[in-house]
Amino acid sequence: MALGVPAFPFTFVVHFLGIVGIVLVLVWNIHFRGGFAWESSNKSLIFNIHPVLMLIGMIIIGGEAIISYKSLPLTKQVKKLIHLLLHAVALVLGIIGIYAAFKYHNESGIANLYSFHSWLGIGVIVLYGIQWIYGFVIFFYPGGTPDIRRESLPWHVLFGLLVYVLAVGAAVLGFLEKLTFLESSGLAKYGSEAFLVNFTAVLTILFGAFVVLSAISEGPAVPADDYAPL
């Protein structure tokens, strides 16, 4: 099912919001939180890797992967490859981001997997990985039969959007959880950092909404010689 409107304007909004989101999360973690480190006596620098990689990887690059079929006037095979590679990058960054959170917890003596954010995050990364593997095997290599691909495609699209919406929800919960901890430790509730984090969470929701709108809208015309099944 597709909306009877072109996806192209929505995809421009996605690109713009993605750039703004990258800037905001970097400003937060570099200017306000002190930067990044994989090994440091200041364990918060390890944690800072987590929100940056999760937002840039799972949300922004993952969103760009979803809309690649609607934003690029290229052949289906080229768009399929771009879609696959962008999702692979998003998945790898997501795994590293989750590992950074575990590393921070373990080195700081903090329990793991105690919050709904962490439960949902683990569930999303597992579902994301299953979705990527299924897409690779059925639509790329070795590839299913034309009938299997044709019947699988609507479910692949639907499941992918569902997982992405859950990823956006997990990200927003993560911003809320981290800001709650910071405010409990003395961060000003109406200060510039709190405003920045809340605004980044709102932008994340808007980004996800426009990704979904792009995905269910009409894509660019497919070249005449490129109507072969996926």
Contents of the next structure:
Protein chains: 2
Amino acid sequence: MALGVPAFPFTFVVHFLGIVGIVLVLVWNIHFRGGFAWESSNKSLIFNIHPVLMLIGMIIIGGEAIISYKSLPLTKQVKKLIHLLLHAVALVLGIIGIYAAFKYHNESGIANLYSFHSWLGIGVIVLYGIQWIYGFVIFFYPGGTPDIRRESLPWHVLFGLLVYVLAVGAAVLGFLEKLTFLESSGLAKYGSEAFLVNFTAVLTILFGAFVVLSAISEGPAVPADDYAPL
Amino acid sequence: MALGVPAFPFTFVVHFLGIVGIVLVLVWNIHFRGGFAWESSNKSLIFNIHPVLMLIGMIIIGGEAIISYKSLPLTKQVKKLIHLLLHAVALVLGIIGIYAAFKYHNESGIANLYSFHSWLGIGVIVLYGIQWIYGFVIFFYPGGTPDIRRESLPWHVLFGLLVYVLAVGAAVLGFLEKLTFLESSGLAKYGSEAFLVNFTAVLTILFGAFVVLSAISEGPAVPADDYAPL
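Having seen the form predicted alone, I'd like the form predicted in complex with another copy of the chain now, please.
To see the whole picture, the full complex is given below, headed by that same chain.
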């Protein structure tokens, strides 16, 4: 299923959609939802941290981490370091974002972990963490044997893309769940905010699709002095 | 990203999960939701047709259609016919299922097409139809030139898997949306029905993951007399 087309144009679409996604989720949570707070009597401001950190962290920075091997004209060692660091940032922002959701629930008397969004989200953050640790140990430090690296690379790519697609799914479930709650409390079903949130969900799926498309396309030519082990 | 492992064991997991999925969605809609009707003063019975036909049609039969090339020890021509027919059945059940959702909305005074589940669902059924027509014309009748077939086959596979993953996403969004409505109307958040629906969503994702895994793994050896054009 590797596509014999260059990934580079797809990676530009990813960067562009990523910027649009950041703008959309910030406009939603600042302009429509009133902004952010870590401590506040207005508990909704605590919740607002959640969608912003999950989208910017796990989806957008995580997506950029995945495509770093295809989007950057650098040596493999440098790209690997960027891949590792961006995924670490994505993971940390994801953990803080999930903590914000629990904090909001606990301070508002809302039940935790009953919805499928929360189930999938917890599953994704656990798998994301396992995948990061496996990648670190096998491909970075101390590093597996050449056989183990070669054997496990396609599975690392496949499992990583699976976890990423599940993360995109969890994000879209979150948009739908939050909007359904807001609409149950009187928000207009065809109003500006509802359309903004739904278009953010459309954007999230397009972003994820172009990340996957970049990942299965051909990266830039490897510099001649860069045929080091993985 | 083609995996150098045989698809056959994965296809058995698909069949098994498919049977479990059919049982779960029927138990939910018959035992917990009261069964089905096309005409009834109890409009919920019209709605119940929707999740059953979408899951059994587009997800399970559609998934079996995708893996038919990997699961069946038959000639390519026979497998192509099965692929085509199962996708047609999936598409027809999907259209009837979507019609049932509109019928329920219209007869109950509920707004149409405001939620992201409905947006994605309409997008998927349209793309599914386009993909089926393209496959029919290029690969079945009248059939494209050998160049067109060879060039477009990887894109047919890629686009088909993309649409299928979106269909799985739409199904899971539907389970979450329906359950959120039921819980807003008083259904217990940690009760039997809520767990049943959430586990059906888990099952749906696992089924989709094994369909994709089967599709990117190695099919059974092609019989020697079967190197006909695609």
